[in-house]
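As a starting point, one isolated chain is supplied in C-alpha cells, in the form predicted on its own.
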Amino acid sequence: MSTLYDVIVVGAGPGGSSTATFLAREDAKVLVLDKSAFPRDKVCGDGLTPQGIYWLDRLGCANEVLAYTKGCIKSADIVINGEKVLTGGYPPDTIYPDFAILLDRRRLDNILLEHAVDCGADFRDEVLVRDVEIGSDHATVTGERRGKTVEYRGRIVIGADGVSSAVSRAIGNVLKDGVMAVSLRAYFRDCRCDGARMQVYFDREYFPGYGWLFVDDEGFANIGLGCLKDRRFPLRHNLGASFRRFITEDLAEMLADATQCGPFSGGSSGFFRPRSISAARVMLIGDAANQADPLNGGGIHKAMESAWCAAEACRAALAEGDFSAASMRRYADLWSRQWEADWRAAELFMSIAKNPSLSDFGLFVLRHMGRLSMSDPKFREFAGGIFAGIVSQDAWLAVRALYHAFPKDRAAWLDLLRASGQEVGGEIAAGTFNLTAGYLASAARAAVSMAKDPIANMDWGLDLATKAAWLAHNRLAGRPLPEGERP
C-alpha cells in the first residue's frame, strides 16, 4: 500500500514550497508534486517585494536568496502616458524591511523547494495531477508521472498549482470565469542603466493594466506588460502589438544596446472570488485561490500569506483528527481575518478601473496625485505604501487615515498648479483652468463613452455596488487584526 501523507501539496511553487516548510518543519509528512522538473522558468516580473522579504525569513531561507540577488532597490518610478509622475519608496517602521529585490523565479522557486526538501518534505516532479478524490479516511491524487498513472494518498490536500488548477476544479470552481490578467515578459542583458531600478508604466493603450522595467545592478532586465479583462470587458487591442511597441518606443533608450534573451513569455493570473477556497480534506492557496493582488498584480508574497494560514489550519486539523470541510474552514476563516479586507479594497479598485470608458479619466487623477505626492512626502509615502500593499489597502476608504495622509501644506498644492500650469504656458491662474477643463473632459469623455454601451455599464455598475456594500460593511463592523499584529 502506498504511504499516508499527512498532507500532500499539489505544486511547487513559492506558496507549496512554504506550505511544506511550515509543516514539514514540525515533523508532519509532506509531499510536494509538480508537473515540471526543477528547476523551472516561470513567468513574472520577478521582483521581491518586502513583504516577500519578510517571509523569507518567517521561512529561514531569507540569507540564501539574498546572496544571490544582484540588486537592493528602495524605490520604484511611476510612469503616466511617457511622463515620470512618480518616485516612491517604500514606508519605514512597518513589520517588513524597507527594499525589494530581484531574483528570477527559476532560482527563487528551486531554492524555496530545496529548502522545503531540506525541512523534511518528499517532493516528486513530473506528476501531472488529474483529479482528486475525497475518501471518508484520506484523499486520493491522481496524476501521470512518465506516462504512467500514479496515486497519492493524503489526509489533506493543498492546491497551490496556479491558475489552472486541478486541485480546484475536483471541489467544483470553474476556472478563469471572472477577471483576469494576461502578460507577456521577455529578458534583456546590457540595459542602460545606472544601477538597479524598478519602473512601472501606465499608458491609455493598455489601462487598467501596466509595463513593466525591473532591471539588475549588472544591466539584466525583466521586461513584460500585463492587461485585464473579463466578460465585460474583453482586450481592445493586441497584447503582442502592445508589448512590442512598449519595448521599442517607451523603452528605445534603456534598450538601444540590449539584447532579447529568448522568446516573448506568456502567463495568467486570476482576480476573482472562486466559489470556495476550502473543502473537505482541500484548502487552495496563491493562484489557485486567485489570491494575487488586485491593485499591483503581486502573487509571490500574497502565496506565501496564505501558505501561512494553510499551514497553521493544518496543524488544527491534524492535533484534532478532523478533516471535514467545517475544519477546513478555519483555513479561509484565518485568511479572511488577516487580509480579505485588503484584497477585497484592492480589488474595488481594479474593478473601477477596469472599465475602458474611464481609462482617460483613471489616468488623469493617477498622474496628479503623483505630482501631488512628489511634493509631500507624507502622501507620497502613503500612496507608495497603498500600491506596494505594505500600508493596508483598504485605508483609502477610512477617513482617518486619509484625512492624516493627505496633504495639507499649501506649498504642495501650489507646486501642482504651476506644474500643471506651465503645460499651457502660464502659472497657478492656468494651471487652475488647465486642471478644472481636464478633469471635466475625461469626465465627459468616460460618461459618453459608458453611454455607448449602457447593459455592460449598468452590470459593471451593480457589480460595483456589491463590492463597495461588502466594504463598507466590514468597515463598520471594525477590522479583527491591525496591521501591527499580522504575523
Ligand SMILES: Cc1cc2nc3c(=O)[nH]c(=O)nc-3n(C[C@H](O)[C@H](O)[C@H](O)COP(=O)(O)OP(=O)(O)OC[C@H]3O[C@@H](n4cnc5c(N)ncnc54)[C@H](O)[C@@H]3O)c2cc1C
Contents of the next structure:
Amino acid sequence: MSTLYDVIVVGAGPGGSSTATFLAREDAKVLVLDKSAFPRDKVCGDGLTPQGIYWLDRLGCANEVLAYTKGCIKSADIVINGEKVLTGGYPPDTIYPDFAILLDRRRLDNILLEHAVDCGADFRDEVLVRDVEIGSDHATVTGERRGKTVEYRGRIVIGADGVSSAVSRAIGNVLKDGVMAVSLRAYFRDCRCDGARMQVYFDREYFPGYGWLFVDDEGFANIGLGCLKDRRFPLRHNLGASFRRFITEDLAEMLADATQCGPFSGGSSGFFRPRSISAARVMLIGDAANQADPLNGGGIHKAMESAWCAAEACRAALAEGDFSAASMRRYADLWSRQWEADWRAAELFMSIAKNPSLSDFGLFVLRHMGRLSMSDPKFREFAGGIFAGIVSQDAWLAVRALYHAFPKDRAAWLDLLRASGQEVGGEIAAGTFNLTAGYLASAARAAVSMAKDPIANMDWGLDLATKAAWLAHNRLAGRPLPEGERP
Ligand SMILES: Cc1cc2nc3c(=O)[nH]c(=O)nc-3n(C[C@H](O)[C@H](O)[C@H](O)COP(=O)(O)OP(=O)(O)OC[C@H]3O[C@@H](n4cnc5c(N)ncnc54)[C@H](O)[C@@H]3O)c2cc1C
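Okay, that one was the form predicted on its own. Can I see the form predicted together with the named molecule too?
Full assembly next; the chain just shown is listed first.
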C-alpha cells in the first residue's frame, strides 16, 4: 500500500510550492507533483510585485530571491497610443514594500520548490496528473510518469496546476469557458535603458490588453503583449503581427542595439470564476482557480495569497479529520473574505474595457486620468495603487474613496486642460473645448459601434449589470478586511 499523504499538491508553480511550504513546516506530510522536470520555464512577464515580495518574506525565501535579481523597480511608465502619460510609483506606507523586482520563472519557481522541499515536502517530477478520485477515507491522484501509470493517495488534494488544471476538470469545472487573456513573450538582451524599469503600453490596436517591457539593470528585457477575448468578443487581430509591430515600431529605439534571445512563446490566463473552487477533499488555487488580477494580469502573488488560505483550511481540516465539501469550503470563504470584492471590482473594470466598441473611449479616459495624475501626487498614488492591486481595487467604485482621491487643487485640473489644448498653443479655453469635444466624439463613436451589434451588446450589458449588482450587494453587506489587516 502506497504512503497516505496529508496533502497532495498538484503543480509546483508559486501557488503549489507556497502551499507545500506553509504546510510542511508545520509537520504535515506533503507531496508535490509536477508534470515538468525542474527547473522549468513558464511564460510570464517575470514581474514580482510588492505583494509577491511580501509573500516571499512570509515564506522565508525573500533574501534568496532578492540576491538573484538585478535591479529594484520603484516606478512604472504608462504609455497610451504612443504618448507617455504617467510615471507612477508604488504607494508608500502599506504592508507591502514600495518596489517590484524581476526574476525569470525558471529560477523563481525552482527557489520556491527547493524551499518547500527543505521545509520537508516530498517532490515527484514528470508526473502528468490526469484524474482525481474522491473516496470515503482518501483521494487518489492518478497520473503518468515516463510512460507508466502512477497513483498517489492523500487526505486532501490541492489543485495548483495552472490554467489547464486537471484537478479543476476532475471536480466538474469547464476550463477556458469565459474571458481569457492570450499572450506572447520574448526575451531581449542589450536593451537601451537607464536602470531597471517597467513600461506598460496601451494602444487602440490591441486594447483591451497591453504590451509590456520589463527590463533589469543590465538591459535584459522581458517583452510581451497580451489581449483579452471571450465568446462575445473574439480577438480582432493577429496577435503575432501585433507583437511584431509592437517590437519593431513602439520599442524600436529601446531595442536598436538589442538581440532577441530565444523564440516568441505563448501563454494564457483565465479571468472568469470557475463553477467551484472547492469540493470534498479538494481545493483549487492560483491559476487553477483563475485568481490572477483581472486589471493587470499579475498572478504570482495571487497564487501565494490563495496558497495561504488553502493552507489555513487544510490545517483546520486535518486537525478535525473533516474533509467534507463543507470543510473545504472554509478555504473558499476565507479567500472570498479577503480578496473576492477586489477581484470582482477588477473584473467589472475588465468587463467594461473588453468591449471593443469602448476601446477608444476607454483609452481617452485613461489618457486623461494619466495626465491628471501627473499634476497631483496623491491621485497618482491612488491610480497607481489601484492598477497594481495594492490599494483595495473596489475603492474605484466607492464614492467616498474617489472623492478623497480626486485632486481638489484647481491647478491640477488647469494643467489637464492646458495639456489637452497643447496642439493649439496650450490655451485653457482650447483645452476645455478639445476635452469636451473629444469625450462627446468618442462616446458617439462607441454608441454607433454598439448599435451595429445590438444582441451581443445587450448580452454584454446584462452581464455587466449582474456583476455590478453583486458588488453593490457586497458593499451594502459590509466590507472584507480593511487594508493593513490582511494576512
Ligand atoms: C504571458 C503572461 C505573463 C504574466 N506575467 C506576470 C507577471 O509579470 N507577474 C505576475 O505576478 N504574474 C504574471 N502572470 C501570471 C502568472 O504567471 C500566474 O498567475 C502564476 O504563474 C500562477 O501560479 P500558479 O502556481 O497558480 O500556476 P503555474 O505557475 O501555472 O504553475 C502550475 C504548475 O502546474 C504544473 N502542471 C500543469 N498541469 C499539470 C498536470 N496535469 N499534472 C502535473 N503538473 C501540472 C505545471 O508544470 C506548472 O509547474 C503572467 C501570465 C502570463 C500568461
